[in-house]
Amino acid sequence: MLNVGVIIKLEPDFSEGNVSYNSDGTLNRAETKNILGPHSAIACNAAFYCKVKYGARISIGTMGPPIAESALKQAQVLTDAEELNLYSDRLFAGADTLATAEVLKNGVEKMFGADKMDIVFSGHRASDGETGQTGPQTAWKLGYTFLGNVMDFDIDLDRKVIVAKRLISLQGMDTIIEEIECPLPVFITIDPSYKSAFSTVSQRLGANKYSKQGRKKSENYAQFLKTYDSQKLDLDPKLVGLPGSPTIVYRVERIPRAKTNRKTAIIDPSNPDNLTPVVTKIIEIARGK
């Protein structure tokens, strides 16, 4: 049995432009519209590929306030996960990447009742930080081999080995594809270019079956949810939250709402005369006028 963990993040919906901050410069997630991070969704797709092709069990984990349950629910839709884990404690507030990695490391170690994870996926980075450090730091704390920018992979279950293709920079070129083989367990950050490819009929049928199961499970996601605080995770308070964060926030700035340059008009198609201006405008644009 292949055990797969996925680390996800509830992130601000920057498309709304309304992001709220606390007085100490940290993000106020309770007053900010949040969504499952787009890079987290790609990591979920990679885990789902493992379920379809290799019959993997999937456990999802995230650190955040209680509202982060919504990200776990969305992730279950994408993965048909057997287990959801929320790491939530006021002591975790204000954590930088290092303090977050400490929480996630302990969380991963408790997935599936402390069963050893074979692969842990995370997104390339988070839209509210853009550092790309939490994944590598969590891998380091776990003692797992770290593979970054992975765009494709295959697993040899008999040998417990993964063969991955990843983007690297070499001698000034940033489009080099490296193929690397290493034993499990590994921690992988998925490149944004990753696409799941189900090449056989049985895989496509399996993907359809598990997708339906994931949607059904998410309707009652609470029965798959486990919540951990700092005590349940056996964490040292000095290593998490603000006390465990060497990063200093110098200044934060409100993100302005993006300016719109589109106008919307509703056309009643029952009257042909209403369509004439629309067709005329389309022709003018097509001709470059």
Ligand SMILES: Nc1ncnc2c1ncn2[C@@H]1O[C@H](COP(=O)(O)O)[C@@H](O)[C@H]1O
The other form holds:
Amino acid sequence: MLNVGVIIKLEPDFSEGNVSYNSDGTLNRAETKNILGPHSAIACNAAFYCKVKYGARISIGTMGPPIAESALKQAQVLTDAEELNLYSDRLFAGADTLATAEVLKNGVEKMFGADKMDIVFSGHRASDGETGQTGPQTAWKLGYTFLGNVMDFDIDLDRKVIVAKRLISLQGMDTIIEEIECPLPVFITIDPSYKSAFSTVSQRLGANKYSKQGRKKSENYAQFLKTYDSQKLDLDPKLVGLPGSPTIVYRVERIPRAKTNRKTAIIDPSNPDNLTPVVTKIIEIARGK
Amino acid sequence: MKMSNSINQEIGTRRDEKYRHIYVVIEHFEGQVVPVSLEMLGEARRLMDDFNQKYQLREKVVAVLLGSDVRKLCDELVTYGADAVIYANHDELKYPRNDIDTRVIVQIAMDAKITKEIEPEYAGTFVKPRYMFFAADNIGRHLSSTVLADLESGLASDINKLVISDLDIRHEHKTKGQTVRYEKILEMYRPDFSGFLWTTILCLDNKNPEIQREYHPQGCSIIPGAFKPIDKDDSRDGTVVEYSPKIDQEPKIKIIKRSVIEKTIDYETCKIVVSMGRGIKDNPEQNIKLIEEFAELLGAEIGITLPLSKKPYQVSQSMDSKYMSPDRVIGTSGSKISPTLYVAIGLSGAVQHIAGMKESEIVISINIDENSPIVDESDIFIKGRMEDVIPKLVEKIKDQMQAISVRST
Ligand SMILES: Cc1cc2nc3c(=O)[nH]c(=O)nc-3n(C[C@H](O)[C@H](O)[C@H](O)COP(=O)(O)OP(=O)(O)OC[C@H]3O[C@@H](n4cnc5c(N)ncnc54)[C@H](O)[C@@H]3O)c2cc1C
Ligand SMILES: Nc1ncnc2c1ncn2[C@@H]1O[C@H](COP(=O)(O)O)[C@@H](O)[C@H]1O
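Got the form predicted alone; could you also share the form predicted together with the named molecule?
Okay, now the whole complex, with that chain kicking things off.
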């Protein structure tokens, strides 16, 4: 039986139709719905895979305001988690990634009554704009070996070792798939390309069973919920929230349009003749002249 | 009142000498320095030249390089702007591995002795680097996170503009509401998720006496392609120093195998790239088919914007797996391309996207909105709905092509 943790985040829903913009093109946060972040959901799938394939207890954690409960509930549907943890305190507000990682470290250390964890998953990055720093920083503070961009993995339960495939792609270079081996515990940020595949019949049956169970549990998710404030997490108030954040947001502005050397010809296509020179140009290039 | 005095006194007496230099963490791959590393050196060079002139100092651009046989890369780093290269050669450092690389980089960053060989004048007071740059890619993003977590300082990710300045800051926590001058602060500009807003992030010491704490280095990860390298200059001088890393514990991560995956899409050799963005939304399936036909006619490859790689629309499975995938993204999170012709269909031209296509020779856009920033990056802007424009183009191209082939036979 593995002890598996997942740290997740409630995020604005960027999918089509759900996102609302202000007239100046910025996100309207009040109008936009919040959901379990898509990368957090992939991390949940990876944890669920551990449960089906190897047998695991799953603990989910999130730092956020009380409404972040809804993300924990969604995560329970995906994972059939035994435990949901909300790390919530007004002192945590305004945290940058270092201060967030400080909270999450203490949170993970308290999962399952401070039982030792084998694997902790985090998402690759929060929706579009975020940093992707929270996972590795939490890992480093925990002292777990950090594995990034994991696309696929297998666990050797006897040796307590994980074998994983990682994606390495650097701009301008060939893409590499790297196969690595590492003793547990590990902290994994899961690559967006991760797909949990249940190959055998018994795995598929197991997946069905736990899915049903997860949905059922989530109806009474409050039963599984533990809420922690900074005291319960034994946190030093100087290391969390704004006081514990090295960085601040100093200014937000529109990005000025870049100057370019192009002279733009604007074409009205309602008269098809206007398109003729464009087509001539396109064909010229297509024919390699 | 008393409060503000004590803060100001503290500023006046601190000579700010514990923190020195820009450290640039270099990446290399199969014996080659990765382009973004040279771009970072270029930007560091420009910043440091201004900095030294403005403050009358002699701080350095220091490249940090780990590997198993990397001495041979050091001179190149000097020709691209490094004043000094600190390199560590060790079998265990052959390929990037987060655990061991983090330890070694932290060792180097905290080693005051080695800075004596770089700039003896400051060696006596050196504690940590002043600034630290990493690449915002698969390796650097995580490495920057763990290194800065260990050094307990601040990090901003995905930066595409940097300025060093003195700022008067008033902040509830950092300065306890007083206005305090901070010197030599790195303003780190980060384009947000829409690609139209810039957020400036600062990494600042807490000067509020109740939570006093120094945060250095000021760290960031830099978007590949955001900055230009300096012109290679073989006459530049630089100090190359070997560092012997202390690798006392065996690295936990063992690399079993590395395999190159063949690129399925080759943007480098194709002359025409046709890209689509969220503008396909009114009828995604039908619009992709239109774009597919248009591209096939021209022998063009198809690209996408980042949001499409997140599969926001329901389309048939084969289309989904063929086009809505991360390896087709054009921009800072994907490929940087320079085709003869780039056709931008239903995409707005966010900075991160422009960074990937601005080197195209000719750009044609199809868009309903004349105010989309892609206008400025277009030679020809066809103002209309793709649903109307593409069929007209396809028809005309077919006609003209036929006419040409009839004439030539
Ligand atoms: C760290 C980070 C990295 C990023 N990296 C990348 C990257 O590498 N590449 C990338 O592309 N983005 C990247 N982004 C996202 C980027 O900021 C923008 O969000 C994205 O490029 C916008 O995509 P879009 O142009 O498809 O959509 P939108 O901005 O929504 O634009 C849609 C366009 O379609 C037009 N349109 C609508 N209907 C029609 C129609 N019927 N016919 C014709 N036109 C129509 C509209 O006028 C509009 O201009 C990144 C973001 C972050 C935070
Ligand atoms: N407040 C939080 N609580 C729990 N997990 C988080 C939080 N913020 C970020 N994460 C995790 O870190 C990942 C990357 O987020 P970010 O570093 O913000 O891009 C997310 O997908 C989550 O798994």
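Each form is matched to the other, and the largest set of C-alpha atoms that superpose within 1.5 Å is called the rigid core. Numbering follows the first chain given and starts at 1. Computed from a prediction, not measured in an experiment: that's the story for all the values here.
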query: Core-aligned CA displacement of T264 at least 2 Å between these two forms; finding: yes
